[in-house]
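One chain comes next, on its own, written as structure tokens: the form predicted on its own.
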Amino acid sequence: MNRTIVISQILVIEQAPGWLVAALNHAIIAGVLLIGGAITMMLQVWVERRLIARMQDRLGPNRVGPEGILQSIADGIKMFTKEDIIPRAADRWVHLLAPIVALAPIAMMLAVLPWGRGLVAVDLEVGVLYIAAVSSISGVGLMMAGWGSRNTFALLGAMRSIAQLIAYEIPLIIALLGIVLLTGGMSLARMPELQAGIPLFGSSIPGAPDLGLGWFIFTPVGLLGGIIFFICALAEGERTPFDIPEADSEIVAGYMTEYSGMKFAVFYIAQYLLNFALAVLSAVVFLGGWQGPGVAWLADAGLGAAASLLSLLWLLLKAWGLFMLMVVIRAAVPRLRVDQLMSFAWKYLLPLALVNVASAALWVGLTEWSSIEWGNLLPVDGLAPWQRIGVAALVTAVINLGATRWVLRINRAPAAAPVVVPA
């Protein structure tokens, strides 16, 4: 998926115009991303059904293919043959376009994610801003589905979804902002490159081996930001316990109530692709992305192709691990009430995300500023880079732990007053 143009060598069209070669190159990259996304979605459904079944002492799908691996393909064929029903009172065009609007932005997110060492379709300098902007568009599709269906349950689900997206998108973006401060840029392709070395200290210690473990999650700023981001990702992807927009026990299926056949399947695909994209984004930003033991060694040995393949395997391992954590949470945690969900975002996650950004700014000041920029308040010029990182880690850990304890204490529900029954 590197942007190097190789189509002319594959198709032997050296005399073709440059625009045609570029168009074919991008078309093949887009095809690989979309086909890979479809295969990933089918594997996600199978893994989730089998894993939850095991946790609930059931078997799960086990008839179609070995261990039921082909069950998703059978379900897809069934969706193709099901009747497409549109309510008589629905707005036909809005009802039709809603699943497309919900899916398209998620497919666009896959283009800027770095899948490995040198494996990125489009390296945008504002990749974080692009992700934040594009991912919010899918909420428009959900609102279109609820409004265009002319169904009360669908409209309630759509309104719940929009309220949830707004509430959790703010701390999610602020959590990303802390990492943007640490890296000094918004390029997603550059973030894994800055997470080489050893835990916490990265590549700051001279002579230390490059283990590919300098992940931001090992820093206090990255740890708190990663926890906030993952919780918000659960809400953005409507995963349990944040699945109230389509709560079947309350509002049938939410905004998808009046959808059947392939339109319903498109919504289903969009949800699972969004979950996987958010898992990949979490891995890239907080877990080193494609960094891991052995990648740097293979690259230094001149085995670039092997290094790229190993880096891809590391990223997929992290992303699938995060997705399986989502599945375990779904099987183990009950659904929240609407008021609990909104309160958790505004009263817990938002204050902690703001404190984490302040900690990130302090980290940058302690590791990169001079004593003059500090107003001669801190003698940091004489410290080695790894020593400055140690000081920054200690200070930010104290701040983040204190802020977490403070937020939990002030939001603790007061004890109910005893009820006095008159004699």
Given for the second form:
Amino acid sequence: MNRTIVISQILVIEQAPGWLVAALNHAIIAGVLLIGGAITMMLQVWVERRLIARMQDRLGPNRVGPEGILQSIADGIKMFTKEDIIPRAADRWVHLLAPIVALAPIAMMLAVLPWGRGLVAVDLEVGVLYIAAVSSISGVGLMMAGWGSRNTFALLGAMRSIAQLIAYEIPLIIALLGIVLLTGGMSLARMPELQAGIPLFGSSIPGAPDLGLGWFIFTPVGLLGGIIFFICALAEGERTPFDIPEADSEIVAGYMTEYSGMKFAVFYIAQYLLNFALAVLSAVVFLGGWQGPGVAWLADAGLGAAASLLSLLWLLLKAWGLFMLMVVIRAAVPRLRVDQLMSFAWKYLLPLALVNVASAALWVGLTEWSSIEWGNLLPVDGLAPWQRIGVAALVTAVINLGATRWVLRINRAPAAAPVVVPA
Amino acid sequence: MVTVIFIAIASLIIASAVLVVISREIVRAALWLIATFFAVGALYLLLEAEFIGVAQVLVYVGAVSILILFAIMLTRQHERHEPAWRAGPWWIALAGVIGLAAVLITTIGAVPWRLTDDDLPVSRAPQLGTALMREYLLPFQLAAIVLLVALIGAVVIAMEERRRRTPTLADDIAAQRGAADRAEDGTP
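Any chance you could show the form predicted in complex with the partner chain after that form predicted on its own?
Everything in the complex follows now, all chains and molecules, and the chain you saw is the first one.
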């Protein structure tokens, strides 16, 4: 990275044209993000293998490098040198382009995520919508892989993965919508900034210290939304218990069946990078992103760079924690059946996500509207901001708890009333 | 610079749109259609309409095209065959294309485009939302009702399909075993 900065400085001295400087600037940021992504993916594989091994009373890879940390690099070299096999019946171009189409949108997701205090590559005004749009493109890549391979297992895997992606994308986006209502905007870079202060009350109490703990997960709306979002993220990232598209005991490796060598590795990278990006996204939207104790204190003391570094550390800590939670869930929970997968998305997650949006709207009304906007029905003007937040938290907690109980009950209703079996 | 990018995007749109029509394989045609949608989204971004551009990708690439691909793969035999356009008389198609082009060109020429040098607001999403909730509330609600009707229609059609299905041996056995077992393992 140092060398590239030096190059751009030389170019500035030599009176480089503006577009070249801009292009270099973007190239450096993109390079840092992509190389960081590749290194993250290798670490993820190692962490996952070691953690799963620990849970299954094995050792896992421990020979290459200290504690086996270089195993992923060895595997990468193996992948590079393997033969690239294309089935004779395959559609060559579609087969070739599929891994690229699957990986590119996930790399594009990394651009809008706020990695730390002031560390965001692109601050898009419509960041949340952009993430939703871009992540849906990789489905096209999976479809291309399944169809281009001309293999029944691959096509079945692609079908399964698309059905799953479509079903879980809807509650995922609706869960994000609740937080968009709370923050009043779709910019991802602004979301951590709004989660400063103390739990639940944020920075609404004057004189309270800024602990950087005003995370949305501490509000009833954020808690339900966060749980729904994390479950949907597991499904979007095709993690167990939602790994139906590549259920190796049923359909070999799903859409990846006919891929070998580096093309297979690209699918592998795409999947792990998607998991990591979704973990970062959950952390940013629900767990305060880069907020954490000490960041605001360092920034106030005039140590901007140190604050940024600490905030990056907090974000990575949260993201890796969520990723490890995904791994532990993989080791502990068996795979769902297809019909269970579908009914879980449409009968449990979607109604709860819709109720959560209504709660979020009520929260905004109770905390931000004036009495006149309520039509003089509610005397909210006399309350302090933190009192209004308290009232809103109570009301939405009752609504969300009631809705969760109700959804769980009506879905269990047939089993509760046993039918008499005719002899 | 903007002109260069515009020409690149526009030629990509035209080329992929032509390939949609002349592709011999229907899945490839669908993939080219996705490329067209994507390039149109890029054009919106070039016009600094971020929201419309992202919504274009979300709706057309993420939802519509995937449903098209899904429908093709579920319903058709994947055989290479001559597309239908080669079968019909070509002059009808040509006349249709020329007629459509004439209508489009005259319409576009007749619109009084409002060009201003003023800076447009950077963020359009809040303005769009406000407009939908105030000026265009009725059309917005009507669109919602149309979508709801389509949704209910789809459910009704699917229900009829299920009713018409002849019972299999497995269904008979399941009926004999009684409803209690079915409620337990959750399969219909």
